[in-house]
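Okay, so here's just one chain, in structure tokens, the form predicted on its own.
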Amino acid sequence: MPDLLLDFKKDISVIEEGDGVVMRSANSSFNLGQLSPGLVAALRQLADGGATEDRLADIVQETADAAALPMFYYYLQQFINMGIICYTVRADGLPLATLVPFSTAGQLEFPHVALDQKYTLSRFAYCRHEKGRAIVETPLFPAKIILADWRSAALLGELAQPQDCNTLTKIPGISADTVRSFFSLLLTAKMLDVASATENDTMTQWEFHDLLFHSRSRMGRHDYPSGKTHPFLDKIPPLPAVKPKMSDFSGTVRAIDLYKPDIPKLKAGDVPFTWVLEERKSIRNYGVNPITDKQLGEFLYRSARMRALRPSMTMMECSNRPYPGGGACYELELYLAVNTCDNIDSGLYHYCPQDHQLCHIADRNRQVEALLKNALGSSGEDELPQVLIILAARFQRVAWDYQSMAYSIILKHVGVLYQTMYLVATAMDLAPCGLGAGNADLFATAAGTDYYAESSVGEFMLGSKGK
């Protein structure tokens, strides 16, 4: 291991009780029992500062107490398995660079750098801005380094370009060696690649942000809080589980009530469920004659209707739909681009799910004849859809209640409104067709909506289906 500063995590304190020496984090403790005195004076100085670890062994027999050197190593492995160490690079004695693992990373290993081995930085690294420090990340590794100097930002810009050792020591307080201890930390963090070394076929077919995004919002190579912790409360009031009806960009709430069919006479005749999912297809095409607005509304209806507002245990509105949400959030929007459509103009609506309507937001203008083509580019055909359906999320709808998955449970959602919305079309004998990707920004300027707040996450087409 390289000359490494080891001290605590900041949240972990040393207090000695009158049954021995107990260890506490923010979440947790746990008791040591009775320990010698050089013993305790190590602990105490990981987590006061820290020390090498040569350092922290004299500490121990400093006091004539070398019998617990060996007792010293063994609850040192156990910290390190915990991932409750974190080791410091210095330069001129300063902090350069910290590793701060999460959660147990006994698997951490300094391997020996060569000082003229040329290396770079991993794609897959990135540096952000976390509670007024700069820090370095990965999806590789369960770990984080802050960039405590400069300098240490100076030598991550270099290694943009392959870089050895030596080739660095031209930044002020910088020594070859002290160069070897940085890229072993960024070695044993996965942020740092040898130049000459290939990407296996695995590796080489992860993008950066699929990546990122899988390890982020899964557990176990990350601690920061994930789930249902209400973030927010009492600190930002959560959005209403019905969004208010939308007006047109003159202000005015223009609202087409839909036909709403017999719920229960279709339990007693409708399809059998087994056809359905097999007749389940794409279809790209459509009939002679569009789609009509009963069609249309018999389709909402089934599919994205509210039934019923439902109390909640924190201060969020939740609702019942026809298909299900994580924690009755219920946070996708859907918005009609028409292009035609019997009984309906073309042009852009809201969908109202409280009160079965289409809300007006504008005729079709320059930006709702840009989101058919696009879906049109998406699907691959030469014809537009009859109906384009939208599905923008309310973010915030999700982020006050969940942590670190909120958007994946977003796209979640979404997958299963589609499949939703394929088996009522299937069972109408409509032409039904999820798409792949969509124009975000294009929608949010053509529905009127802040990018940041609601925008697309998904399309799907709809139209009366072909012989």
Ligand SMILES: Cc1cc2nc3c(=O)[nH]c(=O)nc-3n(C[C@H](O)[C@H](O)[C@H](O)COP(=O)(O)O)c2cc1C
Contents of the next structure:
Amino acid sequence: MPDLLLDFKKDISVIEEGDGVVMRSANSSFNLGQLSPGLVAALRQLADGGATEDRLADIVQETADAAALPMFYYYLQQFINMGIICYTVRADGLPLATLVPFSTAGQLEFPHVALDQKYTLSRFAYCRHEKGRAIVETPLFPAKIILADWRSAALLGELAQPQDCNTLTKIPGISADTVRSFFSLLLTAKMLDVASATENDTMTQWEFHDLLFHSRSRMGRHDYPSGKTHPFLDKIPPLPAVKPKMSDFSGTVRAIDLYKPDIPKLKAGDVPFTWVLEERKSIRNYGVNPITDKQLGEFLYRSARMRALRPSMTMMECSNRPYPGGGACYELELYLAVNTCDNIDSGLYHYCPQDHQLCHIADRNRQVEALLKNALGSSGEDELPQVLIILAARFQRVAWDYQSMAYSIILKHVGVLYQTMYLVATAMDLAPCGLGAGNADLFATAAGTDYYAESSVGEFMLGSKGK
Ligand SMILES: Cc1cc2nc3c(=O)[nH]c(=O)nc-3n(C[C@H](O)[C@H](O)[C@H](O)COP(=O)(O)O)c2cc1C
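Can you switch from the form predicted on its own and show the form predicted together with the named molecule instead?
Expanding to the full complex; the earlier chain stays at the top.
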């Protein structure tokens, strides 16, 4: 192992209480019982500035207790397994970079680095600031590295090109041995690649942002709070369950009442479920006669209306709709870019799920045309969709409830609603097709929304079915 300084994570303190030693962190505390004075001194050192492993062993041995050293190594291993030991490379006696493991990191292997071996920065490593410190993270490993000194940031910058320990000694106070320790730290955290190494086929097919999204929205690779933590409770009020009715760009609300089907009658006499499931398919061509306002009303009512408002334990108003939704947040808003529909003018509309109305936003302008043409491009066909249903998310509805996974939940909801719309369209003998790509910026401009507050996350084409 390189010459690293070991210390406890910053939130850990060691306190002698009554007849035992207690270790406390932000969320837990455990009593280690009575320990020998040498061991207590080593634990105190770990909590107060740290030391190299050899120095810690010396501290333990400064007392005459022969059993203390094996006991120290036993405890050190437990702390490493728990992911509470940090490892620091120093330059000129000052911290250069610190590896902070997450709880699942386990035993770390610090590989030997040959002075003439060339390395480059991993394409998955990224740098950002956290609480005033520059940190490097990667979806490949559960740890972060704190860049404690501008020189570690300079070293990283140089690593965009292949470098070895000897070529990076131009920076003041950085010796080849320091670079070697720094490389070993980066290699342990999978932030550095051997310059000549090639990725296997699995890794080659991961894009940086996809792997980062995967690793940060699932548990295992990080220690950040995750799940239904209500991070903004008592800080930011939640958005209402139903978006207020939208006006057009002149500020006028023009709402069209839509047809409501007879649900009890449909429950009793609709086509069988298995028929719908087996007949469902994507259809990208349409009948000669356009979809009607009545069909559109029935389709929206059956797949996306609000059935009821629901109070919630967390002070966030929720609702109930025909499709399931995590936390009953129902953040998805439906916008309709109408190309052709009987009795409804071409243009852009917002669906009000509470009153089952379409609110007019814009006539068929340049942006509406572009939204329809983009859908055409995605479908690979030569016929514009009769109606393009754009699914936009009011992101903060979900972010108010869930942490680390809000966007992934939203995309799951897109899938849930797609399938619901596919099945309803099939039961109604309409032509449905989900789409994978869409332009969120174009949507925000067309609908006049704030990209960060509400923009598109999915598109669904709908029309009458041809023969
Ligand atoms: C999330 C998702 C994205 C899709 N994206 C597109 C698309 O961009 N263009 C397209 O023509 N079809 C798209 N489809 C439709 C699929 O191509 C289609 O579901 C698949 O080929 C299976 O055929 P089927 O739906 O007829 O059973 C998408 C479907 C889903 C669920």
